[in-house]
Structure formats: C-alpha cells, structure tokens
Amino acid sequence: MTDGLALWGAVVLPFGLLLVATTAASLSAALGSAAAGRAVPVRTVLQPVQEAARLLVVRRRRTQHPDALLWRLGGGTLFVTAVLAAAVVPIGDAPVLRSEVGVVWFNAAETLLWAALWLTGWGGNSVAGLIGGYRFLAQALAYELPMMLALITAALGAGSLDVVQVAAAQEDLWFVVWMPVAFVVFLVAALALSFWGPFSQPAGSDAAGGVLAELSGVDRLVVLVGRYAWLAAAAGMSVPLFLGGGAGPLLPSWLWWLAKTLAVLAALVWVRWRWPVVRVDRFEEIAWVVLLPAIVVQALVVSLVVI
C-alpha cells in the first residue's frame, strides 16, 4: 500500500456511500412508477426512506433454532465489503486507500460478498433463505471469471493494477472506446454480484424472497442497504476503469467522477424494470458460453495493442 487509509476517508466514506445508494434507491421508485404508468410524486421518491425508518422500528421476526450471530454477520458484512471495495475507488483524482493493486483489492473485496450472503441465507435456518444462499453462490461461480477478465483487461491496457493509473491512461481515449466488451461485461457482474434486475433470482419471489424470506426489521434495513450499496461501488468503479475517471472540461474531477458515477448506476437500475428475471442455470450457460470466450478475445485484443 503507498498511502494508509486516511482518518477523514473511514468517516467519510460509508456516508456518501450510504448516500448514494439512498439515491439509487430513490431512482429505482421512481422507475417503478414510471414503468407501471403512474406519475411519479415527491413521495415516490422518498419512499426508501420512509421504508427506512419503518423497517428501524418494526419488530424483528424470528425462525426457529437460527444462528442468529452468523445471520446478523452475514447481513453487515454486505455493506462492509461494498465500503472496502469503494475504498480503493479514485473521486476524482485520489481514492481514500491509495494501492498499487486495487483492482485485485476490489475483486477481493467483492468476493468476501459470497460468504456475506451465504450467512444471510443460511443463518436463519429456513428453506427459502438457503435456497437464495446457493443460488447466489451459483450465480456467483457464472460472474465471477468474467468479471476478474474484464478487472485484468482494464488493467492490461494501462499496465498497472493501480486504479488511478488505469484512469490516468485514459487521458487520451477512454478504455471504453476500444474495450466495450470488458464494459459491458463488468456492467452485467455489477448486477449479478448486487443480485439485481434480470439476476435477482437468489431474492426471487418464487422462492419466498430467497436471502430476504425471514429478513425483518433492521436485519432486512441492513441487507438491503448493503444491496444498493455494492451497486452503487460497482458503478463508481466502472468510471476509473473504464470511463476516464475525473476527465472532463470545466467541471472539478471529483464532480465529473460524480455526474459519471450516478450515469452509470442510472443505466443498471433502468434494467431492472425493462429485463425479465434470468434463472440461474441459464445465466450460468450465458456466461460460460457467451460471456467468458468473448472477454477472452477482448483481453487478447487488448494485449496486442499493448504489445
């Protein structure tokens, strides 16, 4: 590591991740209504919020003979993990952990998210929360290769894990220009790792709700912000890697990084109401037989150019 983890960065940092994940939420009621045909009210919008503070004084409901210490760790650890991943995420210039390797910090961090959810699934004893628990991990076997490809292609073309040297070689044309395959590829993992839209089967309705079947109170408060928040992580990720960063005219860095971050998480939660739920087992072929040879020949592009 170059720079510690700055004091003002480990305050900071949860906050405006809590922020924008708030604002992801925001945008995703308002979708809905848009979606249905309805217009779209002021407490449309602040609908997530009331849900918040309902979910903070509602009793918590309880299964019978649950690990309720693993439950309740599994649940926190969600929002935990996305924290550690934006650590490493450049606004504007800097991030708040400065690494040599933050692409492999990233990656790290997002795959502590499978023991999270597992727990969250497993701990309160109920068939539907296990069954959401291994789809998750079987959906997270079909992402997760295709997503390191598209996090090491990013990092080939600039010749360094650092994720502020992969936005600084964007100085003259952004990765996404002449890697849009990684792009979109790491966009599709955004979703299935923040279990949302077409790859939220492991909080399916046909299971009870999955993970979320036995979640109440501040337990479920807890997941579901841990939810929004991985993906607002991954879209705040897709800019440095992809996006060139800070890069732009006028505007300080750090608002261009903003303005190219809520962009971007605008598109992902856009999908969750114009793309049908996808099982498990066929995202599992998709991204076996479509996804990873074509992030294979994108990497191998890549590495001519750079060669």
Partner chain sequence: MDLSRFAFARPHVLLVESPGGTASRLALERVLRERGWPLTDSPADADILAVAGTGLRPYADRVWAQLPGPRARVDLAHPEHAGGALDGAQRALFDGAAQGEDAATRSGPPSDQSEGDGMPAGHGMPAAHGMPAGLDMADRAPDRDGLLLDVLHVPWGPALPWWPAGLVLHSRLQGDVLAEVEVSWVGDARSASSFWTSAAEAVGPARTAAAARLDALGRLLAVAGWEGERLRAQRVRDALLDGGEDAVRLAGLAGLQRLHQRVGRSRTLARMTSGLGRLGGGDVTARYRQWLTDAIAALESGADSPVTPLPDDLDDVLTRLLTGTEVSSARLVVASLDPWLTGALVAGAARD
Contents of the next structure:
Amino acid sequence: MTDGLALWGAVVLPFGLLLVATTAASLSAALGSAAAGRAVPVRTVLQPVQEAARLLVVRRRRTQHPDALLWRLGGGTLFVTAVLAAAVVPIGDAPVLRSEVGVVWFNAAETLLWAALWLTGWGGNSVAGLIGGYRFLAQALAYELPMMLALITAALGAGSLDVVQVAAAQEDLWFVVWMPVAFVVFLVAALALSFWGPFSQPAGSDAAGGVLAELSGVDRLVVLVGRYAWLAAAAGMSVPLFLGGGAGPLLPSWLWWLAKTLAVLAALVWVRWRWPVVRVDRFEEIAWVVLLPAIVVQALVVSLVVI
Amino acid sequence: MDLSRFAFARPHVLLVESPGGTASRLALERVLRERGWPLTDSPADADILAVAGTGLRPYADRVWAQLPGPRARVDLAHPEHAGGALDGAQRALFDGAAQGEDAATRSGPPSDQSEGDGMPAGHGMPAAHGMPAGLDMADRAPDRDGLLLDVLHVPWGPALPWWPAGLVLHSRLQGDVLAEVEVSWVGDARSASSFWTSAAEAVGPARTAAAARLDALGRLLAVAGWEGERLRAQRVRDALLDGGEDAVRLAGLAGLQRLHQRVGRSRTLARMTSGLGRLGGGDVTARYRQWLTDAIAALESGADSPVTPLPDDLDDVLTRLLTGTEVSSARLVVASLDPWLTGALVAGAARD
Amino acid sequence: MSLDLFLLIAAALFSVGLYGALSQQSVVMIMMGLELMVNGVMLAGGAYWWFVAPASLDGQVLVLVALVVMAVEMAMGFAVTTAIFRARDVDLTDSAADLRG
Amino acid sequence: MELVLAVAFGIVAVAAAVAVFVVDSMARATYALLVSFLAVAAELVLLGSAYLGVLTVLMMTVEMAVMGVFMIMYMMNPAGLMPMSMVHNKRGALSIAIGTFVVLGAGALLVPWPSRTGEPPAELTRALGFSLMGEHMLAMIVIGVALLATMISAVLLATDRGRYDRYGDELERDTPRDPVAGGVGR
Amino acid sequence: MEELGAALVLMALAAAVLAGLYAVHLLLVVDREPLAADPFLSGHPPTEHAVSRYHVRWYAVTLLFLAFDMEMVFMFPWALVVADLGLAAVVEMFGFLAILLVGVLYAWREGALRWT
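Starting from the form predicted on its own, produce the coordinates for the form predicted in complex with its partner chain.
The complete assembly is shown below, putting the previous chain first.
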C-alpha cells in the first residue's frame, strides 16, 4: 500500500517543512525590522518562535453562530495539504513519496486550498472573513490556470509527470533557462496560493485582515503555519521543476536542493516588502488576458523544442 | 512567568484614533515602530488596544470586549506618555494571574461584556426575537447587476485602523461592493487641523507640510498593503517633526526622494489605484503623487506648500465617490482624501 | 476487492443522486443530485476497467468524459440558474415552470 | 487491507452523499458533496487509476468551490440558520430512488460479469495520452468545440451587461464603461 | 495505488502535528474556554448574520474557468506523449487551446472578467 512512501521521511517531513517555513518567517521579520529603520540583531531569527508562543498563550475566540466545524476544518487543511504537496518534492534525489503522477498530485493538493480558505472565511460568520474568503476564490480563479500550464510545461519538457524525472531531465540545461515565463508564472502562483505579499489581499488590511480577521490563539497559529508551510512547499517544488533539482557540484544533492529552495524562498519573502498588494479585481483581467496567453505560448515553444 | 515575557516581548497593537487624537497617534506610531511592535488589523490579533485620544468611548469599549486576552489597554490623552503607557500595558500582559482573572470574568455572551451604555444600534434594526443569537437574517435588495441578493449593513469606522479620525461610513454591502453609503462623524470633522497648526509653529511650515503629506501617504500605503514603504514614510515623517536643525530637513528630503522613486514611480501601485475616486481631474494615483512632489517642493524651498483645494461638501463628495465601489477601492479612496477629511491639509492652507 | 462491491457503492451513489434530482426544488440542488449520479458512473467506469478490461482504455476515457460532462453541465446549469434568477427572482423549478406559459 | 479501505471509502462516499440532502447549511451540503467525490477519488486510486483519482480530487475540489459560490448566492438562508424544507414529492422520489438502487444493486450482484482479461499497461498515464491522441481523438475534438460553446453561451446567459453596454451601441468607445475597472484597461 | 496509503499516512502525521499544537495550547492558554465575541465591525454591534446570499461579482469568471479547466484533463497525459507523436499532437492540442482562448477573448470583450 505504501510502497512509494519513505516512512521515516514521512515522519520527518512535517517538521522539516515547519523548519523551512520558520526560516521564511525569520527572514521576513528581519526585512521588516530593516524597513522600520531598526537594527536587525541575531535574535530576530527567533521572532517566529516568539509569535508562535504568543498565539499559544492567547485565548481562542468564537463569534456568534460560527460554523465551527467548517471553520476549523478549513484552517487545518492548509497545513495538511502543504505536507501532502511537499511529499512529492525530491529532497535532492528522493522524495518522501515517489509517484508517477507527482505533478498532478501537487496540483491537486493545491486546489484543496480553494476549499480551505473559503471555509476559513465563511466559518466565522463575519463580514471581513467573508470578503477575504471570496477574494481568495477570485484570486484562485486567476492564478490556477496559468499555474497548471506552468506545471504542464515543465512536465512537457521532461515528458513525465514524475517530479524526480522532471528534475533528472534538467541534467544538461535547467528548465528555467528556456522556460522563463513558466518559472515566473509558477512563482506568481506560489505567492498567490499562499496569499502572501502582493497577493495577500484575501488577508488584506483593508478588510480588517480578511480570512484572518476573527482568528485568535492557536486557531490563528494553525492558519499561519499552513500559510508559511505552503510558501515553503511551493518554493521547494520550484527547484525540481525549473532549477535542476539537486544538481550541483561538490555538495550532496539534498544540500543543493535546500540551498536553491532557500534562495527561492528568500526571493518570495523579499517580494512582500518590495511590492504593494495587487487587488484581485484588477489582477483577474491581467491573469486571463496577459498571463494565460503568455504561458500558452511558452508551452507551445517548449512542445516545439521537444518534438 | 518567563513564558509570557517571551511570548509578549513583541505584543501586537490595534491602534485606533479618536477625533483630536492626532498627536497621540503619531507618538504611539513612533514608539511602536522603534520597538518593532507590529500594528494589527483586527482585535482578534491584538494584545493591546491603543486608543489615541479619548473621544471614542463606546466604540473603543466594544472593540476592547473583542480582544481575546491576555489583553491590555492604552487610552492616550497626552502624547508624551506614549512610551510609559505602552510599557505599562506590556507589564499587564506579563501578569498571568491578573489576566486569568480578567479572562474568567468574560465567559458569557458578548452582549453582557461590553462596558458602557447607549451603544448606537446600527441602523435601528428592531431586536430580532426567535432568530439565532438575536441577530436578523440579511434582507434582499435590488442591485445594479439585476440580481436580488442579500444586503449587509456594514459600518466602517470610527474604531478602525488607518481610518480618518471620527469618520463613520454606514454602508450597505452587496457582495464586496458598497451599494449605498452614508457619511456621519463622531466628534469634530476637521479634528486634526489644530495639531498640524501647532506643529507648524514648532518645526516650521515647510517641514509640517511635508510631514502631513507623509502621514497621509503612510496611511494610504497601509491600506494599499505596502508595509515596508509605510514604515519608511512614517520614519521620515517622524524625523521631520522632531525639531532640531537643518540637517533633519535635508535627511528628510533624501528620504522623501527615495520614497518618490519607490512609491511615486511604482507602476504596480499606480495600476492598482488609477481611475479610483476621480475628483477635480485627479484620481487616487494623482493625489498620492501630488503629496510626494508637494512635500519635496516644500522641503526644497523651505516654505509651505499650497494645498489643492477640495469641495467644501466633502461628505457628499465622499458618498458619491464611494457608491458602487468595492471594499478595497473604497478604502483607498477614503485614505486618499484622509488629509482633507481630517483637516490635516486644510490647516496648512488656512495659514497662507 | 471485487467488482460487485464497487458496483454496489456506485449504485448507492447513483440512487442517492437520483433522489436528490427528483425531490429538490432548487436548480442548484438538483444539479448536486446529477453530480452524484455522475459520481456513481465514474466509480462504476473505473471499477469496470480494472476488473473486466484493464488492457483497453475505454473505461479510463469514460471517466475522463464523465468529468468533462460534469463540468459542462455545471457551467451551463449555473448560467441558466443565474438567468432564471435575474428574470424571475427565484431559482426554484416549480416556480420556473410557468416560464413556459 | 485494500478491501477494508474500499469498504470504508464506499461508506464515506455514500454517507456524505446522503448528508448533501440532509444538512441545512448550503456550505456544509457543498462540502459534503466534495467529501463524497474525494472518497470516490480514493476508490479510483485503489482501482489502479492514480491519474484519474488525483485528477478527480483536483477537478472536483475546484468545481465544488465554484458550486459553493452559486449555492450561497441563490439558496435562501444559505447558512441554514433557520432550517426549512425545500423538497417536493419527497415520498415519490424516495421510492423511485430505492427502486433504482434495488434494480442496479441486484444487477451488480447477479449479472455474471466477464472475468478479467488482459493486464493494465505499464505506464498507464502515458498509454492514456496515446489513446486520447489516437483512437479517442474524436472525443477531444468534440469536447473542444463543446467547451467553446459552453464558454460563450454561459457568459451570454449569465451576464447582464454585454459589449454594447460597455462600448456603446455602435461599439464606438475606446475604453469601456464598467462599474468596476479591470487591470488591463480595455 | 501507493498514493492512497501515502496520502492517508501523511494526512494522519500532519493532523497529529496540528493536534500537538492544540494540546500545547491547552497547557499554556490563559483560559481554555474560547471567548464569545462579536465580529469586528469598527466598534459597532452586528445587526445581522454575515453569512448570507453573498453577491459574487465575478461569477462569469467561474463559468469560464470551469470550461477552460477541463482542458487540463487532457493536457496532463498529452504532455507525456508529445515527444513520441511529434507535430500532429502539438497542432491538435494547441488548436484545442486556441479554441478555448477564443472563448476567453469573447468573454473579455463582453466584460465578463470584471466585477459586475
């Protein structure tokens, strides 16, 4: 039943994901300190731990007549699906789960975010949450198709849906070199699916925190952990898809994978401090009439190269 | 209680401004920025409720009841006490025993917990009996889209971060679109003007003119979701209001020019704000760009900058501009008119 | 595992969907019934492929086509519901019936 | 083990399907339907169709999220806070459904199904690709045209405003007049 | 088939981590009973339940998406065989995509990509 699954890897995976996610949060904290004109002491790296401790102490909240079941289910789904998605990412050469449909698997885990975020917004019986949840759906309608096509473009280049084989196919040339549009679209989607930085409108300040508006205590922590975990999982996936996986001189492949993942993650975090929020009502049209044709043309180019 | 010292080393603060609380808000924002305590968007995420000024009583109380706890409250009447008040609030968060007692007193339904009477009852809905939680179900109303769907009565302000002090916007929300809007005020509508007038006496008209615009810019950037540049704008603003010699003005000028490069020329921000809130030929984009050029001009010339006049019936204008916009556009439009609504820019003009 | 078991589950799904499609008044709820029926068809198709003719891919293609048909049905169903709701302010089949007259 | 899983997911699928028509909240109904689909997706994976199973998860999650949008929009009292019945002819429908189940179930158990012939191809998804590009090409072409027709007719039916509202009766305007502007400007 | 077992194991492990967070929370929290609170409305009391018939302004996009999404059902297997089948497969798939993009173009002109 679990032939393709590295069991001890599966046990370690959630914690490894948390660790990488915490690194992203630490980096974000450092950039925030710099933006505020403060010194960035070494202990800034502990800030995510501090935030987690804070949320563990803070009381949970219940709004009037929430749909508590759906609310909590939605929040928990974020992290669970992030672990599922990360399972097919080869850490160097070997993923926790080797599947011949790994690319589709990742995509399927990602679509569960549609449900997760909407439920988180709906469950609280609060206007801000409602607006945030629906904003995420609108955002998902915009980024999902370009992202699917970006995944397919990488699979096309390798002729396989197995992520390990996609990485292996880049032995001579990293896909990012001749699929730059697909890479950029994938990174945009990575930001959008983890409603992070420029695509954080579902949790926007203008709507009192959107999907996060009524969450406190551990309920909030679970959602935030899931969000960072998705950011890390998406960054980790971009490496075997476009950046040659664990390929690199001297160092072991897992270390190369980690280094590349952290580099992508750093870029994604940096973007948060560099760009304002992209409003969904404007992004919708841009995604459909600019991003979508662009990635289709990219796929066409790749398929012509492949044959 | 080492854990709570660790956990609340960096408490989250919900900062709301009451009419006349500009000085206190600026003081609080400065201390929070220097300490690296984050400002938050909703009471659920807040450990400290900080009210700048004192004119927000019933609204702030209701928000106070929504803080999950451990919680602490700062009502700041005198800006010079900002640091001490926040220290006290943090100490209160460290006190686990007292927080436990506070939490124990709050175990009933929320209606029993709010302190203070005479809550303004939204739109005068009759109390709904037999309805879940005593709340009505939303009713339907026509819409420009031709679908007869539900309307929510959603008030915006006054106890809302990054919002003009004292402004209350009663909206009828259909989906995320404000179908109808009604403007009212808590307290004095132009409550910020006296603060900026006295600031001009303290640090000179040029630096005040620049600081007032940077303050407006920072609030707009917060609503536009650009935290990094919001912090930078506030840093320059605080430096300009610090008093001191001419070097400050030059440092402020350098900071402003950087902001002009990054924010004024940002194509993303322009694309997100263009066409919103058209008024006298300018939209939101034009207004924040004007703030930046005006601020730079004021610092370069060392004199006050002329204020673009806006119509006197600003409330009606606001109603017209906001009707039919969706929520994020509405917030941006309000933020772009903030300095006129609160009198921050009108004050500058009055002195000419 | 046997074909019987999966066909039984598929039959149950189909029947529950049929009940919904027949009993519900709202167009959207009727669509949920139809979806459940297609769900049963998908399961039956997958089971038939595995237990009877795994060499031919007809069963697999059937499931794919069922997925697409479901999406088209949904898109058209929602569009029609929106049109009806706009015109008559209801989404109930009973009330929409008099649109004919 | 596989039998246990097959039965368990079968029970989940049917129970969730029943829940769709039992719960009051439209949000719960929608996501109960999703659970039913996910359980069937698990069954498909059990049946050796990893691609179909994972694809079902992908497509159905998206479709249910969209379905939720319309359920909430058009159903009275979508959160089910004031429970009410929205069925007609419940008894008739129930008897027809039970009758159908008896007939189908009897068929499933009693029909002598042919025994298994052949083996699934080694690389199933690839074989599926060859099949779709080869013998089942007609299906793809038909579906392509059908999807275009769906797009156009769905937009036409659902929207209130069209190009003449936006660009004027003679399509004379350069920039459209819309209640909320978009990101591209046309 | 291994995907199913893997999914169940991974989901259980991830859920266990979340359960651990809740357990630690119960040990540390200031009060285990969740606070009953009104939703945040800028200091106003709520007048009605927020969960309602939410007027989604982009429903036309969902319809467009449902149709375009079905493309992917075929595109994943297609990506595996392009190299073997050559130009014919490319022409066929991108003809398919072009048809769908015509639909997007139509929807764009009708204003279906904007909030109604």
